[in-house]
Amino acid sequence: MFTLVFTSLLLAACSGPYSTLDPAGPSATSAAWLWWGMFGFATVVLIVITLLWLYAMRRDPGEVDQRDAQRVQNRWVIGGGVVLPLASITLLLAFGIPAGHNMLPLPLEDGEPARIEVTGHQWWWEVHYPDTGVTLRNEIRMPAGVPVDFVVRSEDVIHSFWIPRLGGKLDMIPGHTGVLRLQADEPGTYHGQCAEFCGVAHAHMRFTVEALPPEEFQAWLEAQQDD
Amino acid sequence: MIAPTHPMQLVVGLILWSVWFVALYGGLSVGCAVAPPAEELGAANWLNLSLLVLTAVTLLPLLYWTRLCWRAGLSSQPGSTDRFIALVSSGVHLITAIATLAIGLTVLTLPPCV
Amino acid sequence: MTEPGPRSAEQIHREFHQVWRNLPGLGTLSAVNHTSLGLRFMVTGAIFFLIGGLLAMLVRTQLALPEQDIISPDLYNQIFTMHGTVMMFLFAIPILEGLAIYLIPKMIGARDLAFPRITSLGYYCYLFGGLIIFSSLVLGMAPDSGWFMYTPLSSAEFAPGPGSDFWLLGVTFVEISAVAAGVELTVSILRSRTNGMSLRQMPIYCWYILAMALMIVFGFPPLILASILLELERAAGMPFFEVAGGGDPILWQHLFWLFGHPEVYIIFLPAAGIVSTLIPVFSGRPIVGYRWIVLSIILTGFISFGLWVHHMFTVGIPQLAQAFFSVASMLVAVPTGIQLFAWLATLWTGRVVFNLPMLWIVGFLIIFVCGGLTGVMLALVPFNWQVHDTHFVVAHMHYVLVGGMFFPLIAGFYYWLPHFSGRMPSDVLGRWGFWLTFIGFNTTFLLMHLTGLLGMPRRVYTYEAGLGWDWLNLLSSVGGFIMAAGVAMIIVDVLLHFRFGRKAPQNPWNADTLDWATATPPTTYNFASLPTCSTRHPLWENPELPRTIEQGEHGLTEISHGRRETWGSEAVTGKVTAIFHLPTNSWLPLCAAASLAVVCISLLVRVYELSIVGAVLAAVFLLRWSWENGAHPAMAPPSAEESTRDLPLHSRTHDGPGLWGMVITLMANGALYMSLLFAWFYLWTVSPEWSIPDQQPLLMLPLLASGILLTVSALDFRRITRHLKAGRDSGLQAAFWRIALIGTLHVGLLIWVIAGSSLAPTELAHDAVLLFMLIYQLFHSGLAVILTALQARRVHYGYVSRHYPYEPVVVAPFWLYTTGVFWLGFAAFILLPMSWGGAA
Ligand code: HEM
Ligand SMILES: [Cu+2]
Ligand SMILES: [Cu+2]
């Protein structure tokens, strides 16, 4: 019962239109899982180290000769200072590298991902569907359930393209083109914002994402082209 | 050759590490700018392989120095500055070697230019 | 003349004080003494901390509730930019430098730092730079692009006001101060330890400061270069970072973080040094794992230079490259872990006194470990992509900065308070201060991790209600004010202690290091006599030391010559080899810094004529300063008494501190040049619109000829100094004139090359870099010529000869460097592109 209440409270606290802890796509999901894993591990480490430390301050060492000190040193310094970090890093990378690999815009097994071009301006987003002439402003429509490559650029200063519930961010840098692969698992409305400070209206530089079932998306795109 | 008890031992390994690190990052960047391997190859391509070889070559002197300094340290007089420098250097070289290996092994896992 | 009979401690004090004291009244501004200047650094830093803190309170006020408009977005941007800038550049680094400047000579048993006038110059550069930066806020035109000033947001097009200029010029000014301190601390630690203090016996704090100092030497030049380039872009239109001209905004990020990441460790290391100093004292036993700690310091010093890209994981660098930096970032956990567990082992095996400084150390531990753990998380690329540039990062950064720097600083501050003032702090107020700060801090920042995870970006001046961020921000703001109350409590405690504090006994904490062998507060000369020290714990092994030092029972007690002196020793063994004679009070550093401030301000208001005047004035003061050296009457004129002593004055040798200072300065300079080379190769390979002019824009023949003349001069200079060292000085003056003349020809040719070239520095980044390189060369060549001409004059006055070979030995590496840079530049900027791109 308590666990249930606690979990639902936690879930409520973690939800939100921009919450990375309320993931709605594969990239965001794996990042969220990485977070929970690291959070648990780090909490344990922090508590153990703090308790050890407080205990070390209180305990009566008795008579410590040179040899004892050497033994304690080897135990703590090599165990805690070398082995613990190296083991933790290995563990972390064992999960982290595959997770990172899966977020890359690598060629798909079958077919091509949809491409949407987004250009950052002070302080709005220009969204363009290549080969269609369709352009939107501060609003993105994308097919749900399939990977989409966002091709990002900037017209003026550096911005950063971020839809927290779908995945990580990518900076939009003048002169450079970046590709960010995201996927919305379910149709729905998502929210995005600029994550790199870009001037006076940075706080207001937001957009909405409408994920549609692929057929609907296709239909919408064609309808737009006909106009 | 620097003597294993020379104070420069404290930093030579890390200087080599720095040069290797620059070569690793610089080599990757230039490699990707000049002749990027096909994305389909994943991590199995000439660029990653060269970086791996570079790492292996860097490891050799680091491990050699670790051993050299360790022995020199143990055989010098307890409580002497020589011993201090040699033992600290040996530890620095060893951890530098571990760092080199850990960073270098990532070339086995990821494609180079994406 | 030595006085008859032993002198009383009283008498010794009077005689030493006469020589070492600062001038009275306003004359104190000419002080060069490290104790005075260390304290001034710290007090100035503390004031800037309060200003920075006030700005933070404004930020928290604005963010306390959603959709507030107490502060306009424009002002908010200035406020957070200034908060970050003030905290990083005007508080954290200077205050730690100040502490090191105050402590290092005392810990190594010296009377002052190796270059006292540099200490003073450094202080004034810091003060004036700080005032210039701060004035922008008062004038309402503060920089507003964030403390890392990303271009193009900070460039002329998007930040047309003077805000960015304030930042670039002011910060560069302050960085000169940091580099000066870096050079000076390095040389002092390596060359002025008391007799017998080998590297192995240095107090551990000295290792930390040595590492910090060297990291400054290599870490600050990239930002100095970047700032100069950006200022040139803004003021003169040279497109280093502008895509259209062939530049690249990402270059700024590389250069900034090449500095910025090491900077974090430059801040952490000295603070960790405080922790490593306090823990053994309060555990009543030597630190466990001294060697392990030295090892971690060295590792941290290097590895932290291989992490900078972790601030740039979202710019779109290939993921494999990101993985290198990701793993390297995680690996710093190893040296940090080693230190942490060495501290733990010390506590484990010691009998711990749990008093106020230790309370702050415990606070440090908890907060810093937490910050370190989130740091490892941030190093994981796929997670970083989510939380980068959110309040998660703000939380992490404050956990490491406040936990890793502020808490140890306060611990150390309480620990050394009796040293500064001779009085003990109060326990009650101090504990209130601690708990308020600790609770307030965690309330503010622990929750902020969640704010970030819920998607709140950093640097937003407001946010919508109902996004799940409201209560978190409110609590953060409440916590911020609790923390402010804690800081206020500490200030009250300190102010009251000056009046009500118990008088401190000698060595109140029963510490082991020589800093507690001075009087409290210390005398201007620290030690009346310099003890031989061949142990890591001099005061534990010989508690009588303070008394015997005061009574003049150790070395270097002569003072009748009226010079300030301390021992000069060998870098590794600490065996004394010479006597360093140190300059006395001087106005030159203040005048030089003031002239530089004129340059800085006139560049700000773009009155370039005035900046030339300022630069010339600064050069005059600095050259005058270099003139009052060695055997000059104002420094150490030849005297009969010196031949009766068993150690030579350093200006009579050819291995004095000046040579070391020169070499380390050249390392900093070399780091700047390497950054320029990096910029060149970076732009060449990566910049999207890089283009090379169709024709080689430089006159090749004159350039080559000029290089040959330069090489001839440098080799000639080298030959002369060799002769000098071997004791031959015939024709010395003529030789220096000859070298100066050939050097002048070289400079003339170089000017011809620059004037006659067809460079278009405002159109092409390629040409802009070339021009910068040429002017850099011209500056060095010109300086080498001037210094050589001055040497010739000094031979004439008898300040330089085979008895006084010191100065040419100092100038020689400068010639070598200038020549090296010329040919390196020739190869990298001219030959390589030619062979690469055909007839470029
Ligand atoms: C007195 C308690 C402090 C509070 C309440 C505080 C608060 C804040 C807040 C809220 C921000 C985020 C501004 C934003 O992104 O919109 C910030 C940024 C920052 N703080 Fe603090 N801070 C404090 C102390 C410090 C200290 C001691 C340091 C350094 C030693 C520091 C260094 C920074 C830096 C570098 C930034 C980044 C500025 C930027 O984004 O350009 N802060 N601080
Ligand atoms: Cu923005
Ligand atoms: Cu960093």
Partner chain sequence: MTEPGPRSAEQIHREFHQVWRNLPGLGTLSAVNHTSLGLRFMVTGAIFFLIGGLLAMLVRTQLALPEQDIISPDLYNQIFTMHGTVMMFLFAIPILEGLAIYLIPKMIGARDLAFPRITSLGYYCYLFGGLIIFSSLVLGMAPDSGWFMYTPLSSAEFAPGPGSDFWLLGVTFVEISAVAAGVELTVSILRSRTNGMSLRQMPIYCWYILAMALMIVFGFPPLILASILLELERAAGMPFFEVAGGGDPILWQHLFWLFGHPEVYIIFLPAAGIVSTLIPVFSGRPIVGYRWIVLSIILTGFISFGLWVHHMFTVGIPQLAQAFFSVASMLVAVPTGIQLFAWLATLWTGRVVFNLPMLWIVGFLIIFVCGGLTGVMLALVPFNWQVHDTHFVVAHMHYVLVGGMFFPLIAGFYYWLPHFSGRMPSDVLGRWGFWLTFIGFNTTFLLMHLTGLLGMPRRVYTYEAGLGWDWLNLLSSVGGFIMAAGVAMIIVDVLLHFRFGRKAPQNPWNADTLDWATATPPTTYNFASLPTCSTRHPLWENPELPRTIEQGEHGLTEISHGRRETWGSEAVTGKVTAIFHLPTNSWLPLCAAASLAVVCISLLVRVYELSIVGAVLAAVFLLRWSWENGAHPAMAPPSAEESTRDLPLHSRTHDGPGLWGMVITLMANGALYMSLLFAWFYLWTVSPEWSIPDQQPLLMLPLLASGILLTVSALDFRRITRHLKAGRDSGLQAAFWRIALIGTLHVGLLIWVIAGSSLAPTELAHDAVLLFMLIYQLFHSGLAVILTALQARRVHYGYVSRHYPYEPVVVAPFWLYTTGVFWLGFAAFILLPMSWGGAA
Second form
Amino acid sequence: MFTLVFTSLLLAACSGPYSTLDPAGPSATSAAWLWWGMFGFATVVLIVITLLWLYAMRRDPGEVDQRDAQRVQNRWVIGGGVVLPLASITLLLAFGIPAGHNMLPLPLEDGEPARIEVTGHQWWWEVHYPDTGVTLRNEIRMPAGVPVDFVVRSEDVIHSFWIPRLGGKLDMIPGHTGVLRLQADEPGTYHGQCAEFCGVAHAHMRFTVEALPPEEFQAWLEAQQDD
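Previous: the form predicted together with the partner chain; requested now: the form predicted on its own:
No partner chains or extra molecules come along with it, only the chain itself.
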């Protein structure tokens, strides 16, 4: 019964508009798989350590030679204090670095990514589409199924641009321009949030993302320019 309740609580937040474990794009999928891998590895380590602890508590040590005891102790210190952390960090980097590359604005093999400029203000979002004159407030429209480079800036204090289901966050630092590449696999509505405390209205600094089929997005963009 306890296991069922614990598992239910653990998985209760694995879906929803702000869940990083319900990915809807390649960047978010890489991050989610990295999280599950870390969770699984940490669970295995916890189980092994718990079993070793129970064994150590219950076993009968008998007569122990001090030199043998010192050698055993040295093995555990080296294994648990050096080998295990180094192996853990190596595995984390082996999976984490490729996952991070998915969010970098690296050159594409074919074509160019779409480009959307986002400026953070206290406490709202200014969204601009270069070379079109189209500007939105607290709303982003993007083409689905294609990479989009979000060029992010801050007008006042540090903000953080974050669309949990599409990818990781990127801090928006005054005087600095950052670029975050995201992609929505399917058309739909996604939700974003400032992920860096930026003042009294920080919790309300949210925005929505509408991913449209590329042809619908292009038609919408052209219609906005005609208005």
